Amino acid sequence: MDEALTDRELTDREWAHVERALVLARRGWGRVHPNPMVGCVIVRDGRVVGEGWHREWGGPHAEVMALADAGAAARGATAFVSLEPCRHTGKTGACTHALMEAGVARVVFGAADPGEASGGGARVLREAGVEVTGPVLSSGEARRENPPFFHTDETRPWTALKLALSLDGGIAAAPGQRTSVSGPEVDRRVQELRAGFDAIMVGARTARVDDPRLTVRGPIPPRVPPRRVVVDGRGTLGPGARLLAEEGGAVQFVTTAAAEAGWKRKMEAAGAQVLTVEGADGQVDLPGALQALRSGGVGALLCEGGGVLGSALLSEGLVDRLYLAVAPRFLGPDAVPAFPRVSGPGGEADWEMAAEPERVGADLWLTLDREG
C-alpha cells in the first residue's frame, strides 16, 4: 500500500459522513455478493447533496448512484466512499472516471480495494488532480464491513458460526430434544443473516433433530439462494428430510467413504448432491470439506450447528466470526452444551467484538471476530 494515501485525521463531521457511507453500504446485504457492499455520500459546502449505495450485483456502483442523486451539485464537492473507488471497467464503468467527469474535487475513502484490477483508484484520482484522503479505516475495520471480500485464504470460505444458547451455555434442553432457545425476533434476524451467505451448513445430528429447511424466508430475498449443506460422514439422514422437499438453494451432503453406496444413490435420487471427502471412522475431515466447498464456489459459509460440528470447526481454527444469541434462561444440567469439545490451537483463539452487543427481543445478540 502507498503510505502517502493513508490519513485518518478527519474532523468529527467528516467521520460522520464516512459512518453514513458505511450504513448505506450495509443496505446491499444479500444482493451484491460476491461484490463488496459500498456506500457513498456527496457533500458540498457542508451540506449532503447526494447519497447512494451498491444495490444489486452487476448494477451501478455506489458512487454512480450518489452522483446521479447529487446532479450538478457534485461539481466541486467531496465524495465520502466506504471503499476505494474502482478504476476498471467491468459490468459497469470505472467509478474513478465517473467521479472525475462529475467534477468532484475531493474523495475520502474508507477501505483500500485489494483487487489487482479494481484497486489503485486512489492513485488514478490523485494523478488527475483530485484531492484524495484514505484509507481512513484500519484493515480490521475494513474486514468487519466486508469480511468475505477481504478473505484471502483460498483453502476455505470465510466461515461464520451461529448459535443460540442459554445463560448456562446450552443449545438444547437434552440430547435429541428440539428446543427453541431464543425468541422469534432472533429467528427473523437469522433469516436476514442467511441472505448474505453462499451456503448454510449444519451437522447430521442437527438435521435429524431439528429437521430444518435451511431456506431464506425473511425480508431480504437473496440474489442467489444459499446452498444447503449437511455434514453427514456416515450417511445417516433419511430421504424424507424437509430440506429435500422444500424448494430453495441446492442441497449438498458432505460425507465419507463410510457412507453406504445405497444411501448416496437415495440422496441423489431425492435431488441432492453428494460430496465424498477424506475422513476417519466416518468423521469428515473438515479442512478438506471446506476446501471442497470453496473450490465449488462457496465464498461465505454460515454454520448453524450443532454443538459438535461447531466445536470441531472452532478447535481446528476454521471459524472467522461468531454470531451468538444469548437467551435469558437456563436449560439445566441435562442441556446440550454449545461448545462441548473445543480444544487444540483453535480453542486458544482470542475473540473481539465486531459490533456493539444488541438487544433482539428478549435476547442478546453478539457478533465476535477471531483476532488476527
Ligand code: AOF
The other form holds:
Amino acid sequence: MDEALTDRELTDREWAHVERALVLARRGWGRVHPNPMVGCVIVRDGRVVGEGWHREWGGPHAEVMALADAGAAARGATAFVSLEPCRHTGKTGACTHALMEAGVARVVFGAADPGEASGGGARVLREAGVEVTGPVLSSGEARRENPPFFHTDETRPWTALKLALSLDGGIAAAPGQRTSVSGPEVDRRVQELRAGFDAIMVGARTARVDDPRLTVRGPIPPRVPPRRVVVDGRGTLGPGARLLAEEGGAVQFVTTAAAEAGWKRKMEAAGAQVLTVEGADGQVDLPGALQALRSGGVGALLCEGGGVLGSALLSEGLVDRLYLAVAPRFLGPDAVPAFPRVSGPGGEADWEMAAEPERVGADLWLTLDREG
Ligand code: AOF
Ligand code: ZN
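Okay, that was the form predicted on its own. Show me the form predicted in complex with this ligand next.
All chains and molecules follow, beginning with the one already shown.
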C-alpha cells in the first residue's frame, strides 16, 4: 500500500524536517499511549521557528505545542507533522483548526490518521486552501513509529519479545542459573522500554530463576504502570515471589485447569489475579492467553523471556517485534538457548531492522519487526 509514493517528492531539507518531527514524537514514549506519539516542526523561510510534541495523554497535541512555540512566526509557515492533523474536538481542540487560525500556509504530514473522528484532517485543510502534502510515510514506516496505534488485530496485543543473548545465542550460563548477560546500560534501556507497554510478561521458569520485579524504575515514569504477567500453566510459582511483594502494576497469572485450586487461592490472597485459559498438559494455549490479555485492555505486550516462552510465541507467529541485546561474550555449551525449537509458520518469517542497530554500553541493541 504505497499511496504515499507520489508525495515522496520532498527535498532533502523537507525530509530532514519530517525526520525531526519523528524524533520529537518519540519523546512521548510511555506518556501518551494508547494514543500515538506525534511530533511537529514549524518552518518559515527555511528556518525552524517552532517545535512541539504530544507530551501527555489527554494533553495538547503536537501541532498546538509547536504553534505556541512559533508564535506569530507561524503565519505563512509550513508545518511538518508526523501524523495527519486531527479534525476532531476530542480531549483538546481540532489541530486543523489551530493550524488554520495560526495562518499556516502548508502542511506536510507523515502518516494518515485512521481514526474515524480524528482522521480526514488533510481534506479539511485542503478545502480551506491550505497546501497539503502527505502521507509521506509508507504504511510500513507509519506502523513502525507507532505500532500499537496501527495494530488492528483484535485477537491479541501488539507483541514484542525482548531478550539479552550472548554471541553463541545463550540467555543464561546454565539452566536454573540467573545470569547477567548484558550490561547495566541495557538494563536502563529496558526500563525505558517497559514504560511504553501495557503489560510485561515472563514465563514461570524465568519468574522462578530470575525472581524479577517487572516494575518500571527508569527515567520515564509510565502514565499507567504496566501490569505484570506470568505465564504459569501448572501453577508453580510461590507466593514469596518478589513481584508479589513489590509495589507496581497489577500482577496476573495466566494458567490452565492443571493448576490446583489451592494455588490459585494462595496467589489471589497474595494480591494477584489468576486468569485460567485453555491449555493442554499444563501448557497455556498462547493465542488464548493473548486474546484474554487483549480483551482485558492490553494493547501492547512486552515479553521478556525466557527462551521457551519466547520461542513458543515466535513459532506461533505471535511476535511483531524483537528487541535483542547482543552481548560480546560466549556462554558456552551449557548455556540456555535464546531460541530453542523455533519452528512452524512463525519460524519461517523474515525480520527487518525497524531502527538503526545501536551500541548500548558494551552491547548491541537490535530492533526487528516481522515482515508482512
Ligand atoms: C494530532 N496531533 O499530536 C495527536 C493526534 O483524545 P485526544 O483528543 O487527544 O485525541 C486523540 C486522537 O487524536 C488519537 O487517537 C489520534 O487519532 C489523534 N492524535 N492528532 O493531530 C497529535 N496526538
Ligand atoms: Zn490534533
